[in-house]
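Shown next as structure tokens: one chain only, the form predicted alone.
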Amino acid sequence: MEIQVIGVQGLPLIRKGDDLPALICDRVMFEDGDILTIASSVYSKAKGFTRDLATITPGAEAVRIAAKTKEDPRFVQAVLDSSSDILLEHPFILSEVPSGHIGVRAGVDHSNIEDGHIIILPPDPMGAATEVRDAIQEITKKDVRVIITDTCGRSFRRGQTGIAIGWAGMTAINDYRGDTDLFGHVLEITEEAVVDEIAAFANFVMGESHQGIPAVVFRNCRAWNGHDAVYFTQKEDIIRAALKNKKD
């Protein structure tokens, strides 16, 4: 299998009701089967997921908090807007956005937006990935597969990575349990979580600073048969249950 990786070149800066999948579609020529990856924080600005710190007035948890991590009080304020439960609130804030998943900060960022300003997650990223895809189709008239994108640490590991926190038209698991391997093993365990894989190497063709490319297509990846359960239940994650008994 050769996969073939494509930066989409020449994006404007992306302002607050541009039109993300057209500016896409006029720089790329799609296939079915291609697979779109395209960073949350371009798709935020363009539905206006922002925020201006200067409107922003903390209260006193976020105060509470911002004196121990030592940041912007009214920063804080919106993670913990933006969070629907807190895992870990010093040296950094850990927290559950109500997609599911869990990040730094919320994934509230203030990179690659203007002074005075943070971009948040889109609070549907499921849906923004179909919102996406449907406009591509309707363009295109191609079906192509979408991963929203943000960038993640990772436990016991230094370094960010992208990782998918919404996609259409595939499954976040490529599941494998029931297959045999090489030698005949019945797989019992194994799911692969092809979404980060793919959002993973899609981040590091777009760069974490000054490179401009906030959307990459994978072409000709193979199809795969999984499930969506990418996140663990609460009773599942003993990785949070052991941070949740630790801050209480």
Second form
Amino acid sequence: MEIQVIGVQGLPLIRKGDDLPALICDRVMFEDGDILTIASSVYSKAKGFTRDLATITPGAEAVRIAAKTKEDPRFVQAVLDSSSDILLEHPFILSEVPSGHIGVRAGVDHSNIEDGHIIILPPDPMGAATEVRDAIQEITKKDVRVIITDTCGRSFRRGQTGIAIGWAGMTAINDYRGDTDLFGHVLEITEEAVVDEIAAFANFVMGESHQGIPAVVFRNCRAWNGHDAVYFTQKEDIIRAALKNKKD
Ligand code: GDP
Ligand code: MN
Ligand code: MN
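For comparison with the form predicted alone, produce the structure of the form predicted in complex with ligand GDP.
Now the complete complex, all chains and molecules, led by this one.
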């Protein structure tokens, strides 16, 4: 099995209204089964999920938190607007967004956009992946799987990696439970988050700054079976419960 990894070169600066699937299809000869990863930042720019800081009036809560994090209260207001639950306010805001993803500053970015503007995560990243997949099917007649990625920090370890925030054409998890290892032991707990593994490598190809590669194609990846329940329920999530208890 030789997996091919293709960074999509030559995409322009993406603006609201751009047809991202069409721009990508102009630059890639898709094959059935390809996995296309797209940086959430460019998906959001194409769809207009951006905000102009000048139009944001921070409320009391944003002003209070901004004093602790030493950030622009308008930026903090945008983070609060994107968040459905705040897990930590300081030294950085850690929050959940409606899709279930938990991230620093709700994934709101001020890089790779004009000064004074910010990029917010696509509010429906699963729908976004499906929409891109369907658009590519329409243009190319190929059955392509799609992952929307974002760069995120991790608990316990320094350094960011790419993770999947939306996907279509595959399950998030490759469920190995019930499978047997080389010695015939039945696996009881192994659920591999394949979409995050692919997103992480895609993020490596994309880079974080001026590389201009917001889309990466993986060819010859096997299929897998599993499920999409990648986010712990509140009851299962002991780290989240511990953070909420400590919240200052
Ligand atoms: P995020 O990880 O989704 O927050 O996105 P990043 O801001 O880290 O960007 C990921 C990759 O996409 C990097 O290679 C950026 O240079 C590139 N990128 C971001 N915006 C654009 C754009 O509008 N056009 C192009 N061609 N590349 C972009
Ligand atoms: Mn980001
Ligand atoms: Mn990134």
